[in-house]
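First, one chain by itself in structure tokens, the form predicted alone.
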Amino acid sequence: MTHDPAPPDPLLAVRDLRKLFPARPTARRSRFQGAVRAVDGISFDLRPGGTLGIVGESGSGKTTTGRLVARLEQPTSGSIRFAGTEIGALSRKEMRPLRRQIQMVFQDPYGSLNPRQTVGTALATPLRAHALVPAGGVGRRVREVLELVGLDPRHVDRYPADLSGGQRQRVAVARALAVEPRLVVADEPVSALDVSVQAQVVNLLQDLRRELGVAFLLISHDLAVVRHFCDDVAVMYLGRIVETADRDSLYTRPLHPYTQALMSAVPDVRRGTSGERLHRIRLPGEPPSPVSPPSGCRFRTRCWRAQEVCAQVDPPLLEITPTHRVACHFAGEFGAVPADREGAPGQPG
């Protein structure tokens, strides 16, 4: 008799994960009153050479999630576990070691590049830091990164604003490259390219995990390139989760009805040549604020299947299939959203 291998320990364990910020003085308060709940008990797993993708709207938490992986930013309070490690409560100079591992790629490939180096240097400095190369051999390894990500190895000589957006953003993955880290946040790492170089820049990126097995948290608000580059998906609304699934299950079948409202505005290229009927899902008003979230789930103002226990109890993250968990008092009830329903929630289609 045979027995499948037990799956490997996550690479990162992230357990009630909290970031509150000092909410800021109004025009009415004059001096700082409250907390921010930026991300406010969050918990995911992501294993070695895995791909986890972070979704929700502007102001979800999906950023200061990422910053707090990657130690940019101090946990109020919660564990990061990266590699067996507790990290969450580490000081920068304990994180020092540890750096190199997890590296980071933002949105803005111009104001993550310092406009004053050259790309060599800008890929030559993480190599020096960390002692990863013999001195004489810093300028081989620049150039065998800048190979590895598609560019010109005469690239080397160039300035930030002598390159194109996608060419920047490829030397802004050959900096996190460089040092062959086991996981890469990667914070919003198309949206400020153009389309026609947006689909490169994530082929680059599925093809260099592939290739060297590195891992990936993917924080972004466009779910057509999750749906490509993620194997697994968490959804936040208000610095929680409200849903998390592997990629399939997610887009086929979404079950909060945040995550429903969020699919339905996919275009959906398919059902529309097929002349299906396609229904979009409007929420009502803006996010309530995160100094002070609604009782009970956080979503209840928004959703139109919201009822008082809605109000009263926070709904748990509970599992419905092995790999698909979501926080909702009537997801297994009502399943996928109505054929009919169209327009704002609440309303007839």
Given for the second form:
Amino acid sequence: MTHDPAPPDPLLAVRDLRKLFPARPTARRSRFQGAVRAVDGISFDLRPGGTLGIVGESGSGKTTTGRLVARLEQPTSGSIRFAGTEIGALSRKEMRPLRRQIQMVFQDPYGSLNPRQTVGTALATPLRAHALVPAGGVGRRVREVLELVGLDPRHVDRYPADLSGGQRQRVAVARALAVEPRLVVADEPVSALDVSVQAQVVNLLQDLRRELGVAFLLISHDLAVVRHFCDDVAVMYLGRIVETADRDSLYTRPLHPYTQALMSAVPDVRRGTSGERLHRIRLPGEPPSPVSPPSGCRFRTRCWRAQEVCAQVDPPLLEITPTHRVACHFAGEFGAVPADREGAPGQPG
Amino acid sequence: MSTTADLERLAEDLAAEARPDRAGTGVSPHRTALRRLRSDPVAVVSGAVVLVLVLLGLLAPLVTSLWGIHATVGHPDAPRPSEVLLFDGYPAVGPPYEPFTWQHPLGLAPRTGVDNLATLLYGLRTSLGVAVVATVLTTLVGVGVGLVAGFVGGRTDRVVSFVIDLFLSFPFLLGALALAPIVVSRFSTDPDGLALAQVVALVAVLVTFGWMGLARLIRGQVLSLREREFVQAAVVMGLSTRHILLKELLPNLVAPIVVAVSLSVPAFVAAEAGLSYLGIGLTGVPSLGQTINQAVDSFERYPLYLWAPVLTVMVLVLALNLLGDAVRDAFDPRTRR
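Rather than the form predicted alone that you just supplied, could I have the structure of the form predicted together with its partner chain?
Below: every chain and molecule of the assembly, starting with the one above.
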């Protein structure tokens, strides 16, 4: 997120990024069979050392966004600039030297480690591939990163099957950080873990971020994890960013109806004990198919505020405050309206 | 995350805890498989049988010379056919007319007077040799093609899959039948060349029509492995395609490859015997199938001549198959009956 008035050069700048998956992969019966618009024109910035959380329900395109940034997928259109280099259109081969700088932590610690490799091999492989440490120092570096993530260096000879889920995820984190990346894309890094272990891993990630100054793109459906970890948050719905803000602003004053609905679904112990009844917003139905999203605002089919204009005009992402932007025709008219709001959110620009 | 994957994972976790032989101390999954194999009585017995037969085949020259028997007609040290054969072509010593003799435990072949045990040992050697070479080559081709097709995907995969289907639809026996007379007529003037050409042609036919199954299996495995997160992680780490294929994917394919290999050796032994029996395979060097072919004519008078090679093929194929099953159970416990 840019912080006015003097935004530092972003480490990652994504502009109008799109990824369409053909709904029918066979070439024969081609013509128009439609496409899943997994990511449909999103833009965001991430400054060096910053943390951006992307939240949304399943199918919102948040995982695809992460995979696009890590270039596991080829964007259909749009731009991904990483440290000043356009990486959106690079081929596999051209991408290879940049790979070290963008690492990824996956959701499933059972799947992200090769079951036939010891922990030591898994950690040494990227070090050797990028020749980051002299050949003699690989073993020492491996032990170093194991200690960094709070694992016993004696674990080098273990196989993933010998480790618990939390330990495996620590190894996955160690592997991502061993090559000293500048950006880590963490796709649901704790969702597959026990709640008690989740907190440990989130805290570990936070410590490592502070110590190493690595930027994080955290993808999660868990609002609490994102709140704990991220400076900035983007909310995705059906391939679009519907609201983006700094953490405090988003969690205290969610402006988009969808964000409000998400927030209201989070159980809150304090509110529960104080007897204050939380107004829970129930969204009717399911998200529409991303093959043929609704006209105008994509959320209108489930929105309790939808008016005629919503079906006709696609609301742009409008700036409410310098750090808070919302894509809703009525964002300014509900909830806490900021005094310094500019533009007229009711009218599409 | 699907429920079956969750269940499998849970089972894996429970198994990891329950297995006392790998209590948390870095034992590779393959080593556990070998350990399981060693404690399986079927595997041990069939393995021993295979080992004995392989040794007999390998040491055929030594065994025959110690025994003083010869597998070729007109060997300088061998007794001349006229000395050991009666007028009707049947041997004058040993079965079927005379009692058992240690000099020729399986008797002599009618008409040629060659020792049957010697022929059997050399035949075993040929059969196993052809089967092993064919297996190695089909494995290399099958694994290579499967890996590339599965990992590269897209158009390459479609082309390869079509070629696989094409080869599968081509009648194997017809190909072999067509090839044999061509080879024979081409090398008819040169007996040594003919023997070699027949071996090469036989192996070529077996490989040409034998690689598709494994290629298909490996392709399917790679297709599912490719989406596993550790392969994605390897891509993100910037590892080369070669590294991903050989170091990340291949070790995870050892189990299906070992299983395929252990089951294809007996299949090739049987195929070689079958082809040689049909006269398509080898004629220049002794082979089990060829002996069976010759023995059929005199079965009524001289059953032992036929039974010996038939039983040998049976025992060999049975032992190899049982060993293959045991290997599959050890490497892939989920498919255990």
